[in-house]
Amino acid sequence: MENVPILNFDSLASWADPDLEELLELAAELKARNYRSDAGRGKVLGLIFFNPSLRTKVSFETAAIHLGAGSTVIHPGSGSWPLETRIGAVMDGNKTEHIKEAVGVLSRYCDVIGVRAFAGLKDRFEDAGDTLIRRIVEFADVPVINLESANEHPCQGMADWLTLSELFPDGTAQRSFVLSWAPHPNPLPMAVPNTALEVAIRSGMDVTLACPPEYLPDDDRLGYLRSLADGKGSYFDISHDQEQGFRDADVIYAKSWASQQLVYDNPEEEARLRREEYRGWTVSEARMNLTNNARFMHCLPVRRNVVVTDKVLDSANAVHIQQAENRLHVQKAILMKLWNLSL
């Protein structure tokens, strides 16, 4: 028997446009239903947690629930055994078991694995290469979704992309998209703002990457972004002048992540820009002020008058809550995919 490719998602980039809008449009419906179902009755999703997780964790749980699956979740080393991630290492330490041993057992009892791995900020090439969910789509003999990585979040992409689809019902194209770098005492990978980006491109948005000068994505991300704009005939511009980037945005996204010049080779220097030379890139409501009556998004969890102030995450204009609500909606249209269930 001819073996079918099992179909994962773990990237953005593996998927179509319009696979993607077919999603979206599954995902609007689920929402619009309030959709409970019994049709995954007797599957069980797998997660595994390498980093901590409120969102991500509950809203996939619900997902399961809502389609009458089962789940079960696994934080290596608390409550399950520690594992080893490294190909060919030496296991006379505190991992007790591979991962190559663990998600292999995991594709007999579990239909579907759910991994969430950040992006470890200490070895450039482990996470440029998005090292650890690459490996265990290969271990796997399951579908598998990328809860975040070092370098992509494609369920909050998702959830995102259905957020843009809703505030701008008459179509997205030509709507003018921000994303803005913001300070925060601790550095974090790009795989959110990563994300945001390509989402936003391939919505048809006009883009404008506000950061300081130290914080661009590497060339390989920003040669990929610009392709997908060219592909689109959209708009990707980047501004090292805040204020100037947030003039006439219909969205403001913000979002902190280190800088990919420095985070590996001076850390030092990289928490003295982040916490000192640009405390000043908080979004405030002066700045939001220089839209074109911009909504605010961010993905949460979020640092009040760090990231961002209290005026603007209180005000009307502001739907991370509802960014968050859509998590539930895309991530059990991504199950009824993987699982083949239909309406």
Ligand code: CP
The other form holds:
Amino acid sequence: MENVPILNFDSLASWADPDLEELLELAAELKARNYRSDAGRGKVLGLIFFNPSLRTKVSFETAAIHLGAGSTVIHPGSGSWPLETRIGAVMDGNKTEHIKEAVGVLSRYCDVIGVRAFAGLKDRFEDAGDTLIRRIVEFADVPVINLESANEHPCQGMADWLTLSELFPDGTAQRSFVLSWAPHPNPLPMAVPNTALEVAIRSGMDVTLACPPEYLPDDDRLGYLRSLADGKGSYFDISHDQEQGFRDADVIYAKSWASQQLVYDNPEEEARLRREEYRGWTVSEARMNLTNNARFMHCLPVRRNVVVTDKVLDSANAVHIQQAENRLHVQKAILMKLWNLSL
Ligand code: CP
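And the form predicted together with this ligand, for comparison with the form predicted on its own?
Once more the chain from above appears, this time first in line as the rest of the complex follows.
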């Protein structure tokens, strides 16, 4: 039998703009119709969560129900076997099963496997290579969906892109998008900021990354983002002054992430900067007043009065709930594409 390549939704980098735009059009149509169908009857969506979730878990299970499909959720080590992820590991510790067998078996039961596997923030090279999701793609015999890996959160990115297109129905081009770093008690991975920047650039917006100097993405990611911006002929700049970055912005997207320069080698200093030195980077009403009446975006979950003040989050300009709703519609579209279902 001929080997047909498996279509994964594991990285936005492997999807061309027209294919992503087609998914967005389908998602908008599904949203407009409040779409329900039994076209996916008999299909099963397998979801592996190495890390917690509210939106991703519920929106994917809901999307499956709306398509007439079923879903099963696995939390390794909590009600299912702890999974070993390292190649060549001598499994004489507390990990009972290897992902090679687990994913191989799930491929025989499920028609798509979704995987959430955050960056560990312990091994720079493991995280930079998005190693775990790459291994799972290799071991799976069915399409794999990235539910947030070390470096990317493509489903969140698509929901954000749909939200931006709803906010600016005349087009996102030349609108100004600012991704602002924000303080947080914990070191967080780069997946959301990486993807938010990618999506804003690919949607044709003028993009500014506002972050303290220690919080730049790594050189490879910056190079990738710059090449995307060059390809689109779009503006992409960096400001280490939050006030300057916010001036005249149409969208402020807030997110915290750990300093890639420090988190692997000097986590104590990284924590000090995040909690003390840059505590003033909380997104406040005074900062939002510098913008062009900007909409406020966040992927959630969000720490109130640390990342963003109550006043901003509770204002009419905050669209975080709309972003979360759009997870459902874009993921329904992604499942339909991977399962070859039509309207
Ligand atoms: N934004 C997002 O992925 O939310 P959860 O972590 O709750 O799934």
